[in-house]
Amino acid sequence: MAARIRAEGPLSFNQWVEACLYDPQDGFYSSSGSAGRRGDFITSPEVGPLFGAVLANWIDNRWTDLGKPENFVVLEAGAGPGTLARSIFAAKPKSLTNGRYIAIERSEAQRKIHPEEVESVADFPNDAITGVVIANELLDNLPFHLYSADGEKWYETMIAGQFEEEKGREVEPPMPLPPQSGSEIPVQIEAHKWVEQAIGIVNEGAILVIDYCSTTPKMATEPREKWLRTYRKHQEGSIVTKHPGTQDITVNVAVDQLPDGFNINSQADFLTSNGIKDLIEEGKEIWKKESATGGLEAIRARSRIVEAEALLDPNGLGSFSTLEWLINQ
């Protein structure tokens, strides 16, 4: 990147990350970066199968609110290593008896290892769908600018020479904000662009994003390290301008540059409402049958219980923000 901002001249953070995750050579997400244990980071399909099976409930749900069509499609966007996919087919929706599921993801390396079961690809298909969109920790990773203020204007933060941050164009906020000195808030286009294109594809059916989720007036009161992060390794990586290519860049979701119309839950009350307590109970008879035999059944169901302690935790995953768009419904 380096020899691009000679090139080229300084770039927009916007153009910063992009690099940093997806550049097709040198991007963290196109070489060794990844979810899972052997990865990078945890989310919630990586705990454990309960959590897509409390999905494959709520991809059930919009099924059946549809009237059962056969040709249901779930798109899950930004699948990575197909973790949750294999989770939701593990519980065997009635939804997908005869439906069919897309996974989405630009990284070649991860669709490789996709399971069969799935149809994997690069981008949203062209033709419209009758079915759901979901995206699991997916806007938080898109590209995003960063505005600053000095006390008398906004301004874009650009990364120039050995990736120093210095003073771009002066900028208007996507809503008014004093430009007190030291602000800074993300401006997440492209997050506004993907749900927009979410929702255009969709004739009938829902769209799901789950994230950590915030406020643009929020964020700008707060210092930058609350909602601008990065990880590798299971731990915090270093300051976002150093290190390009080798940490995952994330951001709190600023829900209110989204496209209007959404229902607005906490990922623990979303999974509460979706059947994670049935399931959790299911899980307690199952181990009192078989736990005498200590068979792979038994084991698995035994750990529902503490995968619901973390996917319900209000400290952590719980508090993630689920964001439900019902399309013509």
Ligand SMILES: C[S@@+](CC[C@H](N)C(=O)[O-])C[C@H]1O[C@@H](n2cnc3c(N)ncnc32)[C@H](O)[C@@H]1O
Given for the second form:
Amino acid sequence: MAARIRAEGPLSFNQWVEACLYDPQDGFYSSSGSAGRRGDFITSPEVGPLFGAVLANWIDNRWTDLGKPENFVVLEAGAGPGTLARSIFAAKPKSLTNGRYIAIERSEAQRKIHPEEVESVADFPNDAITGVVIANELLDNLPFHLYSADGEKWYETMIAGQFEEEKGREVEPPMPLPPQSGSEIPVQIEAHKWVEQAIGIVNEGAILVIDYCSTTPKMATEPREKWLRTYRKHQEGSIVTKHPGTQDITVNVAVDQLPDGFNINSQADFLTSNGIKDLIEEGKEIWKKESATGGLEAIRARSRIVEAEALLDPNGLGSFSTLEWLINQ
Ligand SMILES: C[S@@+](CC[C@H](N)C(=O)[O-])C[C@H]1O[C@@H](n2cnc3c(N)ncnc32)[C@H](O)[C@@H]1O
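Return the structure block for the form predicted together with this ligand; the form predicted alone was the one displayed.
Up next: the whole complex, starting with the chain shown before.
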């Protein structure tokens, strides 16, 4: 990276994040980085199969709304190691009896370990679909620009020489914001484009984005550490300009920078309105009947109670946001 900066000059923050996470040789996700217990961070699908079982309900509800089409497609973007896909298949959604599940994952290392039921690809397919696009914790991982204010104006933050930050060109923030000295914001052009692309590929159906979210004006009043974080092996990583390629870089998603037209809910409310409580009750019943045998099914059923606590926690995963765009429904 140092050689590239010497040759090309300072990188925008967007280019920096892109290289740190996705450089084909040295990017964090091109080598060992991933979600999971043996990976670097735990996401909702990695808590256990309950999250996927609720999403399977949501998928079947969208399929029913569309009149149960035979050619229904689930596109899961940023599928990581395929854990969510495994849980969704385990829940046996009716929509997939004759449907297709396409897992879009940029990292080849992770595509290689996807389950065999899914079609694994690196990018959006060309053909439009009838169905849904799902992305859990993808948008927070897309490269973004960083703007900082000096009391009078906003500037793009660049990464120079030995990876120190420096003031770049003067810029306009995505909405009018006072250029208070020390104020910083992420500018998430790639996240906006990704949602536009997802909307563009769905003829009829829905887009579901699940992520930790905020707004640009809120982030402008907070220190950067509140919305820009690094992770490695389940620990917070070091500062974002250190050790390129060895840690995840993630940012709160500014919902005001995304295309309009979504319904927003907390993850806790979304899971509740898509049947998590029934699945917990069902788990308790199975445990009551089968605990004496101690079989795997009984243990799985019981673990739903603990998984639900984590998924609904108002100070943790339950506080994430779900954003739904309904297309031609
Ligand atoms: C934080 S991980 C989330 C993985 C999984 N969805 C989960 O919730 O456990 C984000 C994943 O998105 C992938 N990714 C990033 N940009 C992508 C893109 N444009 N298209 C597909 N996958 C992408 C990364 O390689 C990484 O595996």
